[in-house]
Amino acid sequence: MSAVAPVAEPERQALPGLAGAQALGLTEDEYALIGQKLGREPNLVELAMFSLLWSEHCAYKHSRRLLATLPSAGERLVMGPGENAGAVDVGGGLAVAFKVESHNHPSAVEPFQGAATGVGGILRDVFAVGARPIAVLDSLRFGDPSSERSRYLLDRAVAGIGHYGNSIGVPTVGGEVYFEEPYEQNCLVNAMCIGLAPRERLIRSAAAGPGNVVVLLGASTGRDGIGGASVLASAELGEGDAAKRPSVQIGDPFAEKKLLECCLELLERGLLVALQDLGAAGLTSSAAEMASKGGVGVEIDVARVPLREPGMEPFEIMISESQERMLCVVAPRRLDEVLGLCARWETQATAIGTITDSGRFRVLSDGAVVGDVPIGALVDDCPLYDLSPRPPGAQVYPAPAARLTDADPGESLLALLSCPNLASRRPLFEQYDCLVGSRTVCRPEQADAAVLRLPAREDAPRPAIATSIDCNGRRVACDPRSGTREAVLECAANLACVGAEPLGLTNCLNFGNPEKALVAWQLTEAVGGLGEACRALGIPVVGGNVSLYNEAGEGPIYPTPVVGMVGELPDAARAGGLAFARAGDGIALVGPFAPALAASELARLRGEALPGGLPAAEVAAVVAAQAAVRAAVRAGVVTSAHDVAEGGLAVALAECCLAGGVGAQVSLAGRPGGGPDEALFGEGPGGFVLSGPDDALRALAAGATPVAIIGRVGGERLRIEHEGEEVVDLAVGRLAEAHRTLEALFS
């Protein structure tokens, strides 16, 4: 075969030259450099595919370089970086795959279907490595619940996430929500997906064999998502969004259901070379990766794509991003199997294409050659942007709205109970079914983190896993690297509190636009935090996304790196669990807890600015204090544990009061903090607060990590005293009712 193939005349008669490329997002030197790859101008269908797998969401461009500083090894990784989702080895045999990815640019435009095809779409990333998905978290960021704008993403997000989750059997666990002025113009809609499989079984992406068919499995393709996920996330939004709604991709999660079961028995029966998910950018990155992975070169034949409407553009078959679809490789032999299984399962099968040894990409029309590009120009070829990163001279984000004046603890305790960022998030949680699958240990609210049964062992208590998913968006735009530190130590701490440790951790990297000095400059802090707390827990960052170009005319998002974590427990039954349960037992505060008012939840409602950094934390005594209390649940030796964040320590005896119905007495006498505002509700990482027999408290002291005894669980009211004197005394049903704010926003 000739290094530049013959194209179809029809294609080289309407070059679309460098105004095209503009259109599509290229610049004028990726336009260039495009045509030194290729030899000549590209054509329509060429530029199509370029335009996407060189766009930021599919090439990281302006991110690559610092990904790569990432820890990314570990002894439990089983799949890292670079493949579908990530895994981890936890013993019998079965190892868990997971990921996190975003869908915010979809869902600021079309909320419902943004949401629910980000569902679908990291589903999709599970199974694509052999693991049945068992799992859903989401992590959500919109504007003010008082603007009619915010209160309509998320309404019609949540309602697209429980709509695909619980349509497809997947239980929705966890996960949180926070309502920030920044992200009024652009909400963020991230999905984390954990799954479970034989560690034999999965699979990797990467095509082999020369002369092996390329299948394409699921929906037929229509123009509904044509250039979404990768079009839409590499821009800023702006005026004309309502026009972008066709780029947003539509969802059927019963067709996805039958999809994950069919690919799933064809894996168990070894029927299939490699397995990718058609997601951003469609059978262009499917294919083009697959390849790439492989060192091979590929063939589709786009007349052989069953398509959804008549009429489609060959260009417009290789980037649509309709959902429910996957693409695999076959061995000839094993072709017929394979279509007669998927007839089975009612799921459309089709050979498209084939693997060859070219290295090349070669896209044909009912056998006449529309598209010829290099596997390596495609995907490794892509230039990387070095960033300019430079931190701000002046405040970036304007103060909150002032909601609170001068007010005294106990009101403001109820305040921070009530305000939309600290209230229960019960009414979002009961649109999701978080009990289908029958893993699921302690619903929503139960417990600081997700616990899933795993399958029995013989002679040994069930094991069981453990997910969080977690940031703090103000925090990190305070002080981008401590921020993102605290972040994953907030993760880790979730899961001390149920009695897991931490085997890996996948992140969503949700930042403004690169290309500013600011933005490059979060960025980069952040990434170095991440990495800097993945060392300390000893843990390795399996895989995660980066969605970046958050902001509009208003500016930018806070800086948000989401960070997810899977963890083990050895026995599911010790679980642990938040609420004060046994009236007489003690309550200790755990850690080396140092309250500070800056960035806090308590300074958002007074209208204070955010400072200019956060107070330095011993990260070394802070993963001491996780392993102690880790410990000490595991052991089953206290009743209780909970993690001092946001809000602070009253918050956090308040929640333990209402997940257990039952009040407590606290004394703040010589603990930290100077006032009794900074004591109560100070945050900062490395605080807990643990209840059980004064004994097993006390032999916590026994080790390096700070303990102190501060009060006793029981009765019908929460009572805190700080140098002697009662500043918060209210009935744990004034707390409740308090704590019921959100459910407005849904009745």
Second form
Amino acid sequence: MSAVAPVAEPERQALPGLAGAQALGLTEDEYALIGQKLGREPNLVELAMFSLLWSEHCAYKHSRRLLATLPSAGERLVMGPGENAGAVDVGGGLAVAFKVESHNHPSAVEPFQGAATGVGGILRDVFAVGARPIAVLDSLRFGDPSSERSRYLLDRAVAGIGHYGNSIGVPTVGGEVYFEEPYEQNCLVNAMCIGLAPRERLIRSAAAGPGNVVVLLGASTGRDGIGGASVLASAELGEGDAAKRPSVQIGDPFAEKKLLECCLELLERGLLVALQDLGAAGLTSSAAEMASKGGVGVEIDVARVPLREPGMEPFEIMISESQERMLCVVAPRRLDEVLGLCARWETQATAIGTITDSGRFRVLSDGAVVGDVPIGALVDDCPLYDLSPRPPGAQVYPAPAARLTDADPGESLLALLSCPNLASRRPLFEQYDCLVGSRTVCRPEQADAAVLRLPAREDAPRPAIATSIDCNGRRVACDPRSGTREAVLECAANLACVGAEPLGLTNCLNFGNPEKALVAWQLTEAVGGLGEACRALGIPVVGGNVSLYNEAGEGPIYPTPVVGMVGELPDAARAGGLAFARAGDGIALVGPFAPALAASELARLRGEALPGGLPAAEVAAVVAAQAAVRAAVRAGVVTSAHDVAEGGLAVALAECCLAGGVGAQVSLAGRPGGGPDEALFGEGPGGFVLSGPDDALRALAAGATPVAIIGRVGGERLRIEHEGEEVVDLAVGRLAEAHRTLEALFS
Amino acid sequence: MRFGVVRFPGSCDEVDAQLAASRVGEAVLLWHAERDLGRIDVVVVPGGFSYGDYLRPGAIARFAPVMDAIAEFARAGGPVLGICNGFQVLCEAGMLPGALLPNRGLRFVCRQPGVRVESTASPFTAALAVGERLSIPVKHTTGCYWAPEHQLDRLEAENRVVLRYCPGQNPNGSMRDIAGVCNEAGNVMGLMPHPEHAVDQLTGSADGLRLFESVAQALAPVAA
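Swap state to the form predicted together with the partner chain from the form predicted alone:
And the full complex, kicking off with our chain again.
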């Protein structure tokens, strides 16, 4: 490749200047700083590269300092934040890599492709570290389904997730969806992927070895997704978003399937020095990050990049977000073998550059230098901003629309079971293959967490992992610190119910515009709560993603720090289900559960204002209760375990009845002064419903965890007494009918 | 007893099928570009999205070099099982009658319906009994079995409807609830349910394993 040359005259004539920088989303100060780093004004190629790598999406410039406060170490940690995905050790020489990422704005503009490519992107993050993707989960937020737009977004996003995951042969094993007004204009589509690999085969993305060849794998490069990270992901949504559709990428799961198998075989044969996916900011970010981590330089000749359309400018090639591409570094003597294997998998592979020792990112076009910037300036020198948080004087989110008035407990229970936030997710998850891979032990609605078996080993014939993804944004909106802590505890509670112990956590922080004092406060508090809960559980944050500027028109979304967790269980055959199964079993309420109606789902149905705060949970007591439940499930002494979440105890009981197709008789005592609604529908962390033989349930009380036997499984009706008075008496069939309301949205 | 499981670009269930088959015998993968099957006793054309299902499910895969060898293997009486996408491929290749159309609901559906054994004319069901109920999952977008009425009448008359969804459990609108059929000789069978995903109670059901065991048993005297 050619020697260092000054930027050629034609480019110099076309210098974009400050106006060009601002059009790309950079500030005046940032533009000045770029000039200072380069010692001259940037040309268009260079400016395009900076605008992407210095965007919120790539540089985390408003969140990096906060994220540094999160715990990121642990004895089971194999790979922490900063890699394409984090990973934990699961024994037997195996590691599990996982990460959650957002694709919110693309999905708001074009839900099918936005959601599909969200799945495609997170899969690439996981196989980029050398792990075979074995599961996908998703976390979705839409406005109320009474709105036609929300129904359209839901329908197409679900179809898009299924299209990509089903076609590529990775099971979608779990997820969550909420419908709340603040997401009406700005839906959320977060996807999480879990991968499995022999521990020693995990690969990092650091490029090494000057003289090594940079090879681009996969699809040709087109004009799709130009500036997706800066245009869509780092600014608020607004009028004219339809015109941004060209910024949304188009997914091709078939191309990615071949790319996936090809990359894993390349790694298995030890042919690669480094591997990295091409995501936001395309070639620019992947090459710059690889070089930065390896402390080397890189040269890329855009004229060698296979193009899908003629006449693409060098800057377009450098920032295109065309999907299904990976970048790898290969020793020259291995190149032919790499190209041969790619040909067998019908995957395009092209040597497009070299690793250098210059510490610079040089972009060539047919040998002529068209861009030349220090890697450090691109990757490390983006200015970081301190937030200016200010707590709001009063609750800023409007009260939800009232949907329920003057209901008795039976009517309230039916209203809750049929409300979109609690109704059965079957019409969604039946559109996803949850089986491929032959690992799925617990399918959706069978248990609180998905359970996937791992290969047998000598000390454990049926080891497994469990996973869950959670966040109740409305409760976070009431109290960002407590609400986020609750989200982490809820995730861990789901794991406890199948008998799994948490190993690590990934998160996707979906918030509004961080330059606003309110959002800055929400973000600061939420990250604080996230760290507290992780420390209480003793688990690291292995990586994650931040999605800011989620607002449109009406104001910010509910702050939504989605947390995904992976845990382990020694024996998949004892994975706990949520279904009541044996008539005569006792039913116990376990844990330090202190139900409150404020911020509950029932309060939402009644249109009550969001409170400005949540009761502080006794985190240590909640964690102890989870340990007690986990031990009982692992010992195989209980029939079922289910945590009490949205809708409170009555809904949890109904869900256990529905899963088992059997009734229950329950008798509750209330808090003095609290009515039946509080005991039945109040929410808060720390409560579990277990069923099993009475002695096994009583044995749970051996520790400090409260246990009360509240009823018995049997019959065909759910009957609940409160303080001696029957307040609910409904046939299980009637509950099932109420629970099926989402079917209408997909018929 | 050696199973060969085809791997097309875009196959998803080939490794699961290989694992399932390896519970009753040896199992190897057959690369789509090969023209020689090697020493194989049973061929499985697995599920997934061969060639991305572009154009139409199975429409491109039927032209893969390996398919000529499979057709020849079938003509010689070798047992061939097409699962889901494999069923679609075998229909496209003319090795099985009828066609698979988009599901009546037009959506992908992943479910665990009951399936009734209707015929033991195929080696894959020879060891089962007519009327037995199996619990085997389905997962597909294009699984609505269709054939002209006269052909359906003929299939039924010739005992070639091998599996039917249990009453009320037809997930895709298949005509006459048909879940699986076989060719005239009985050695080539296609079905939409995935027996390879029902080989272990731990992951939901072990009923699918019976099909693999059945063909192993049917071939045993020959192999011995």
